[in-house]
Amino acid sequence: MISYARQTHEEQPDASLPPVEEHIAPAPRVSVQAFCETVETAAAVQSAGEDRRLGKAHLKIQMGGMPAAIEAYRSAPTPNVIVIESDGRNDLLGGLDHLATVCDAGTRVVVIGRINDVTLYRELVRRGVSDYVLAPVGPIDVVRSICNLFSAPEAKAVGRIIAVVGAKGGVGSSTISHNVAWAIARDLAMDAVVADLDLAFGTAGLDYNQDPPQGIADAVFSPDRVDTAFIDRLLSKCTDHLSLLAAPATLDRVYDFGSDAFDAVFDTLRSTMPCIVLDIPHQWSGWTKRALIGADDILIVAAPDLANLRNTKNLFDLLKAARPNDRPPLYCLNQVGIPKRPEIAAAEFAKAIESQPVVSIPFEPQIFGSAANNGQMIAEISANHKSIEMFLQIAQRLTGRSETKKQKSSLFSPLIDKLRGK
């Protein structure tokens, strides 16, 4: 029997990119199986395996519609997922019903069909279809409808990953991450957590004033242990919604991991957390690379010099390649404007890179410095600071928010106002 999964049927855009507030969660380890009729579905399917959100599912892909899905499983177990691309009403119908007579219990079965008529979707929904995508169908509807199966609606909202990284050591990757979420928690009022995965020489315990006895290295070193319980042990609460998993930032031992070291912590993190910061060294290996393609969203920073240029654009290529699904990556420009230092103009490296900056935050070493001396975020040195704005402005586009939390007036707010600008 097919099990039932109520969905709702739009029809979607063809091949589109998902729209800015669109947040597709990644889908579990799970087995999936196409039979397509057309060769353009095949293509569509075999992309769609190839995106980072169907990264963990095993995708095998072929031809021959309803009646070879039929054929096969008449002595093969099901799969979690079966994609059958199918032209006709009454063949649809019909083999449905005989395809449930061969179809394991619990197996998902999404159809994919050129007939846009309700009728036809009350049809497919009393017989335990999952969801039904009107062709042509693009990657992204070939994701969206295979993640959306374990998206339940009653369940709490999978998080989204935001990875910040620096093109270069030394421009201030780590300082604009962990006051971007201090933007994201404080003014979005998203609950959010800062992970910060330079266990060397990480810095957000002390950009935060937080000294916690365990962190990220307890959970990458012990896998096994990881859980919900686990990571809310880890965590050190710096305000109502903001949180970190800190770096040991100690050299006791060598910090060397394989590709999926951090998939766990991350996995577990999303269940808990609407909004996860990765504070991602300046640092070429399997999991760096990992972690950025996996993230949902990426915030390059970079300095306006030339060494910083090529390394974005190199950073851009890979992940727009390696993404094709995904909104490309944000950058910013920091450090802008050192006295007597050359540099590349804004307009310049947007030209060289095809793509603006989100924003361009000026060289302004009293304050950021004085910030990270007393272990503080900008807006608690200065609560007027024109950067504070900007911060604000890369956090909305990363997470796709508009709307800003509304502070309580008072008839005290002005001399309060003052006293916070003092």
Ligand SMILES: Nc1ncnc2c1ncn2[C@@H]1O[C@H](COP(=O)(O)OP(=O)(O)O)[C@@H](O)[C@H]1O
Given for the second form:
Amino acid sequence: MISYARQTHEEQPDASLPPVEEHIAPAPRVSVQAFCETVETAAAVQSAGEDRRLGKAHLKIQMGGMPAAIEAYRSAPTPNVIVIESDGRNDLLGGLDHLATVCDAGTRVVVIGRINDVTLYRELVRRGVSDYVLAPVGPIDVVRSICNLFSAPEAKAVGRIIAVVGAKGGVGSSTISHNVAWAIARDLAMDAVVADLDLAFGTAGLDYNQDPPQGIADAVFSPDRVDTAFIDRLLSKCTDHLSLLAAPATLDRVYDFGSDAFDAVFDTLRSTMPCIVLDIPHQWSGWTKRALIGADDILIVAAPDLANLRNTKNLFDLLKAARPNDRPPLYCLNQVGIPKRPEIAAAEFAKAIESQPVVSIPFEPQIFGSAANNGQMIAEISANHKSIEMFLQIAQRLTGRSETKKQKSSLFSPLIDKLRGK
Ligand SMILES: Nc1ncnc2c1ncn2[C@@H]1O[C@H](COP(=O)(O)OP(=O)(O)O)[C@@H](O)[C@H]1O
Ligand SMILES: [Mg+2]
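Could I see the form predicted in complex with the named molecule next, after the form predicted on its own?
Next comes the full complex, and the chain you just saw is listed first.
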């Protein structure tokens, strides 16, 4: 079998989605042209083109398979990627030989085919085909294949972006994002960075007891200077594995950003940091929406009341529609059990959202209050507090990792490796 073995996972009921452990890095700005033979494949490629991970790629789809491709490139230059569907009726290998004579150097070819046969694979490899995907294909198979062409198997450190947002202000989303990031760094031993996107009022600096002279504002206000070295200088180190890209938390400027203002910062962080936790303020603007939709995983923090329920539902609906090939967002309840406050029960909340909360974190003003005022994490104040286990659970669900588990070898070894192993 050349198709990628799907990992079964108890929280992964939908087989058309990638498993939680799998991370598909977004493709760069490349041109892709697909030549399909069946409408099913054309439809899958079409929706792959709408996936967030191919947001920068330019995709063109036409019918006609190999003959159409050969015809098209007789005169026109070839794109970065050619996807060719072969339903087995045409001579695939002969066609590839022909295509090779008109292909520009550097163009990569992906074949979608129905034949599962090792001799055929060998011939494809010999002809330099980059990937062979067994039909029928779903959108995520196409996304995976194309993105994988541009992320080397060694590039395991390609970062996963986790966005955390509150369903309302003050529900504890920053507190939870900071404690979860801390758990990711300490218990999962993943290098992580917290980016505080609440530029005016962010508390990450206070919570980690850091007062860096510069931070995210320096990057977002000078996008032309943003590169790995520049961002590195803006990070302040909180623990061995945890860094902070702090908010200025000053009001001398206003922070009216365009929707892609943070793109360069995120792309740069992604290229060096395995895990990027975005602490997103509770607001709805072009850039917050874009940060949420573009994230690899999302955690919504909600308090158990009606407004939170409505807002969580709205966020779920919007994000699920905008990210059809991703697992739905996760959410947790927080500040549960405030004395005398009427609450919506977790079960009722779950029914309305059609998804269970990852955890329900109790309202504990004493310990959360001390942590906030002392600039410490909950685990630093009380090593056995019950919320610590919950932060770890969230961390595991978001990263797909269990405690200090060794990183799995990439599912995306080159085609030849996949053949050898089978
Ligand atoms: N489970 C909890 N119990 C008690 N206080 C909490 C809890 N979670 C958060 N808080 C407190 O609630 C306040 C708002 O938290 P914050 O993380 O800034 O919210 P948000 O980022 O959603 O606006 C903070 O003072 C924080 O210490
Ligand atoms: Mg906040």
